[in-house]
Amino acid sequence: MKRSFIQQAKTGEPVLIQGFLEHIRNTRYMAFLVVRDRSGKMQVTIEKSAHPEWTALIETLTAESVVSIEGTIQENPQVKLGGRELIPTAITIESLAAPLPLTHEANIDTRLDYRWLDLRGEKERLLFEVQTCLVGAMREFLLQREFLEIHTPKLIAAASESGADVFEVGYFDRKAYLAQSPQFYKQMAMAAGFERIFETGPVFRAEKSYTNRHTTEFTGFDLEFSYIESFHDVMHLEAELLTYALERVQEKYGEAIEKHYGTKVIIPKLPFPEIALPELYRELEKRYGYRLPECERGDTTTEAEQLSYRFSMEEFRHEFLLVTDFAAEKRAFYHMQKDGVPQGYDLIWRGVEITTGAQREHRYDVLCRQAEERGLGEDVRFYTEFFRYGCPPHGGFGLGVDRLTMLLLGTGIKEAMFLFRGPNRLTP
């Protein structure tokens, strides 16, 4: 018999379902088990005296083995479980469950080292539901703007960004690195004419970091395109991406979000507020006293991007925010610069940085001299001469997909992964 999911199973038929045993109730007379799979939930009502060979079967059943059960769907108004239940006519045990080592009550290090017990939930289901929709909706929205998917590698010969950060690991007689992010790929993609691409793969930081935002690898979602007028280009695409794949997340997850999870997508009005860096850091000192050393406001900090949320808020009614004007110094060489201004942004959404974006330089002559600045030459000439035979201007930005999950869902980043890496966890 071919199989049906719980919650598309028919009344009256025959069916078989099979899933995980959640619960089990063992009386004299009766046995009651609850069938999970990954469409919902069944009861199954057993009568002992119709099945007495059953009897020793049952009472080796454990909570979270796996079951395959014969029977016929009838109503019936008492159930909690949709006022249904299936009365059995076989039952077949195919794995039986040790005894759990995880609890509810948990803490999330000992559930990490339980990880598929603790993905089991429909909570955690879930999270992964949202996240498939909204990369899903990120990619048809690029798809519907004839972008190109490429994939890129993650073994590299040089640092993406300045050399620092970055995991070493051997290569046959010499060194290679994971690749900090797919950027100098992704501007290859540029120089050969594809003019619209965007990959969504594993990024690595060499970062010694035990915040709940940070991770030594996560998914990056990044994008790339081509004769663009300036970075404000760049910052338009990428605020109407994001309200894109948040109708998305909202239409089809919106309700089991806040029923979950306690909160609600908000729907992002667009444009977003924009605002230059030296100007937010006047307005969090006149609204909030905040204060920082003159020589460090090139950049945000932690505390900063959380102020700017409620300055956002306050000020635009919205929860993301666009700030442009960072310190030459804070920003990677290949940024294109105006009088010495890099010509890019951050995006800050409910007060944490979610991207960096820029218009890249594109110019062979003055890529090159802003790499020698940086102490780069030699080490990015590989990618250097991806623009010395003609490049279209262009820029991009690149995403965390598990940093969008967790702000989303307001989990810490732990939770919004299939798996953790941090620099003391590398298992499961």
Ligand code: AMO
The other form holds:
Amino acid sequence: MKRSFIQQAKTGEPVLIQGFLEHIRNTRYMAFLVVRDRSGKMQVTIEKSAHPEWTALIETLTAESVVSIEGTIQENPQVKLGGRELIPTAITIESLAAPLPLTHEANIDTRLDYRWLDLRGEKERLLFEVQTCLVGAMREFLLQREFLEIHTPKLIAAASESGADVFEVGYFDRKAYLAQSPQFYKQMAMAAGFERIFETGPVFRAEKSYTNRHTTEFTGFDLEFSYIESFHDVMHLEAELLTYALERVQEKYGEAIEKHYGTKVIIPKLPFPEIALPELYRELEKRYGYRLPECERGDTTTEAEQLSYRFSMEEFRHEFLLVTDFAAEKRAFYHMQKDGVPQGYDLIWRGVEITTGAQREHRYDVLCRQAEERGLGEDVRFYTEFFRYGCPPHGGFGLGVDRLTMLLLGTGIKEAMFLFRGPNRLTP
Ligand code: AMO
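Next up, the form predicted in complex with this ligand. The previous block was the form predicted on its own.
Expanding to the full complex; the earlier chain stays at the top.
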């Protein structure tokens, strides 16, 4: 018999349902099972005297075992689960579950040890439905605008962002590195004349950070496009893209997110507010007495990002804030500069940086000089070559999908990833 999803299984005709046994109640005369598949839950009602041959089987059943059950569904208003029950004619145990090692109260690290069990929860599953919708909507938005989706190598010969946070791997008789960003290759696509590209893929950072928003491997949503006039074009595209994606999520999952995560999906207004970093610091000091440590001058700090959420809500009634005018020495060498000011931005959402974006330096000699000034000349020679034979002006951004999901639902990053990777976690 063909399997039916519990939600769609018809009343009054023979059906086969398959799923996990969420609950077992075995009384003297009756046994009640609750079976769960990805569409919903169904009560299975067994009158024990009608099936003496099942006595041993019922006693063997354990919570979270996987079963196949054939039978007929009937209406029964007394059944809390949707007023229907399945009267079985055949029960097969596909896989018997051992006693569960995980309780609902387990802390996040224990939950991660048994992530596949943790993910069986409705709330956990919802997160991935939401993420699928979010990333799907971002992809849809870009496809409508004729962006190409590319897939760039993650094994590379040189660090792509800063040399410090890169994982080194053995590569036959030499060394390779895990890409810290698709940066070099998305720009190569501009030199190739693709004009508009994006990529969703793994990004590796050898950062020993133990925060609720850092991980050593995350999913980046990166894009790059040509013939921009300035980095403002990049900021505007990102604001439109996020607004579009949040609209889709709100339509489809707004209620479920509020029910399970207690977080409202707010559709942002366009354009997103912008502020130059020095002005942001003046405001944070004036309003909240925040003093920036001298060594952080020209960059944002975690505390400043958090305060900037408060500022953005008070000043602009907006959850997003675009911050511009960082110090050149705090930004990547490939950012275009105008009068010494990097032509880029960070986007902060609900107090956490989610994106870095910029217009890139596409002029070969200027780019080489900027790389040279950082002592990177030789290391990035393969990359600067991309700009020797003509390259359009271009820009783009990198967005952290895990951070985006985490902020959307109000969780930490460990919960927002299928499997978290950190300095102390490489399993499961
Ligand atoms: P950046 O280094 O700012 O920029 O990274 C872009 C975005 O990636 C996310 N992110 C992280 N998420 C989780 N854990 C981490 N350790 C982590 N580090 C970064 C953030 C961040 O905003 N090449 C540039 C992008 C560009 O200019 O196009 C880059 O990689 O959401």
